[in-house]
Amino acid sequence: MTGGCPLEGEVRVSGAKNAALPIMCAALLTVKPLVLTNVPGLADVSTAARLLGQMGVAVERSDDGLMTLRAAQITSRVAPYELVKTMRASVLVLGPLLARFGEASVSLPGGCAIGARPVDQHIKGLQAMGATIVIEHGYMNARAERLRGARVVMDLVTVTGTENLMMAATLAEGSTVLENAAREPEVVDLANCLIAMGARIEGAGTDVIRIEGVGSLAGAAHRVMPDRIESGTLLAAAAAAGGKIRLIGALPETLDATLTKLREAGATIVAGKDTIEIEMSRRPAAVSVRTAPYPGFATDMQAQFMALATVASGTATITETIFENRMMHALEMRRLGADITIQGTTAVVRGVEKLQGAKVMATDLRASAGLVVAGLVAQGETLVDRIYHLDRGYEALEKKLGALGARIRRVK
């Protein structure tokens, strides 16, 4: 890509890996068909449906983002580490088999770029309503022969813990309540998908969820919400390189940590029922974030507003408290010419004038896209390598940020 342009113009925002995820996984709860649109073409939702269709669960795509998932006949319940080590959400079909058919067998996750993500948790909560798992040569190997409802108190915020322990409940005998859970808006997403599938749910988005389970589940037609960690990467885009742009098929109410801090940094922004637009018409102002599980600073969010900060006047302080080993994409930045210092988990983000286009290497998903932010505002040419990491959660993101205006290109 070559630097230098402001972005123009109006995108659609795609659904919500994070929340297509564990929806998919939740076809394992019913014989009956689940019906989903507005599903994301990624390489993550390929995965899980090759995990899932491995299984023997029917699933059919089509290009508009229609899936259709059957598991009335399923010839497995193992998820194996081939498929688990390229992508750590296979672990939510651990719940909904074990709820289901009283056996799973799932792979550890393994080492994670980004930092320890460790599925004690998981573990923990199905052990409170009654499974036996034990951990042998590398897998989880979970039995119950029906799963009976418990409080469980989570040690931390777990946004899979959550969402897998929710799934189990569904089907288990009596009330669950899960204290501590996660209240990001995906796992709103996949309560609503349960609801609307038979799931006696109460209590998504805050930190307090009770499920009363029930004997089946049915089928169900969902829409998967917006991706909001999209639409923050392309609001940070525009913050960073100038310009106006207007974001369709948006959730507002989903980013209000991201448009807080891009209010800051000096952009306007007027935010409607499914749309956001954002005006920047100066440098932007250097803005120090902390990540939090939500409503907090998304960690996600995190390799983007690096990049806005690297050309920010002033100096901002982003510190990661998510994880660990968060903050590798600091030191490709500084090939293009950034400044800056990591103190532990806390970067020093010196704005410069200018940053100059260098090649760089992707470490994570987050990092790649931060990168590209980064890219659009360094003068010269920059090269991203190892995007097979931004295909795991961006559809199409150069086709989106080419189509406002921006000189980006993907390179074989």
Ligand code: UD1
Given for the second form:
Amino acid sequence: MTGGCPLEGEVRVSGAKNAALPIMCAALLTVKPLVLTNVPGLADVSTAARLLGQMGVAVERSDDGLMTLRAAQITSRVAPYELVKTMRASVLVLGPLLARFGEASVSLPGGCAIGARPVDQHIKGLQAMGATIVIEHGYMNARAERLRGARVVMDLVTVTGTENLMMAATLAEGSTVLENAAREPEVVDLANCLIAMGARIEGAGTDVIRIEGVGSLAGAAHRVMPDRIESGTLLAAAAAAGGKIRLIGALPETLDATLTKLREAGATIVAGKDTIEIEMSRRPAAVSVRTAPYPGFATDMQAQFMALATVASGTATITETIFENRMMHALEMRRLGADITIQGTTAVVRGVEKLQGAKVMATDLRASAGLVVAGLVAQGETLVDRIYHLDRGYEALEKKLGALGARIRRVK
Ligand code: UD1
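Right, the form predicted on its own is done, so what does the form predicted in complex with this ligand look like?
Up next: the whole complex, starting with the chain shown before.
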């Protein structure tokens, strides 16, 4: 890509990756079809479809975001290492499989580029619900006659942990209370889908979720919520590059922390019911962020805001509190001329007038988005390598940015 073009125009937001993945896994909870719309066309969605397909789930998908999943007959209850290692969210089959079939074998995810990311809270919660889980040959082998409702106090806020336990509890005997639950909008979207399937859930979106188990769940139709991270990435790109863009099909109320920070950077933002307009007509001011569980500032937006800070006037501190190793993009941004010093989990970013294009390498999904934002404001050509990371979580980002006037293309 060649930086320096302001962004102008309208762009449609895709369905949320982090809502689509758990909701697809929820199909395992019922013999009936689950019909989803607004499913994004992403590599991670394909991986999840492959994983479920291997288990015997019939998955039909069309280009317009429609997906039907039928888990009438399950032939395997195994999530193999080969798939779990490429997508950690595969662990989301554990709760549903155990709840409906009393048995599951799911590979341990191991570490990843951004940190250790253990799944101990998933395991502890399911054990509290009566499951026996043994770790053998790198797999979590779980069994339970029928899960029992339990009170689970999670040691820390975990998104997929909350989702796994919430799904498991829908078919458990009796009531479950999840305390210190994640409040992310994607947890709420999953809960809404489960409720449409007949689950009895209260409190999703707060830190205490109550689930009354039922004997079985039915099918449902559900529209996947808009992707707030894709939305935030496009807005950060416009704030860095300047110009005026309008997101359509967005969900502004899920983006409070991001919008507040963009306004602080000097952007004018007008949020409608499902639209967000951003206008940036000057050099951004430095804004500091500290990541936190929702409704705090999302760790999945950290790299994009670091990119914004590299060209801002003033000094920003970017502090990562969720993942211990999520600053790899800082080193790549330095190759573009950014002035960044890392002190533990904080990056001190002194804004420079201009970045210069260079070859850089994506290390993980959101790091690659941060590098794209940086490339859009760098003088000359920037080449981001390993964009398979980007394709995991963004639907044709280069096309969306291109339609907004960015000089960007995919090279094979
Ligand atoms: C989800 C999102 C991911 C986002 C992250 C944090 C999906 C598919 N992915 O990932 O995009 O970056 O939330 O918002 O929704 N932890 C434990 N033990 C556990 C579980 C988690 O120690 O059993 C730790 C993790 O290592 C991490 C923190 O808790 O430090 C938060 O992780 P978690 O919320 O579980 O992230 P994911 O659900 O994997």
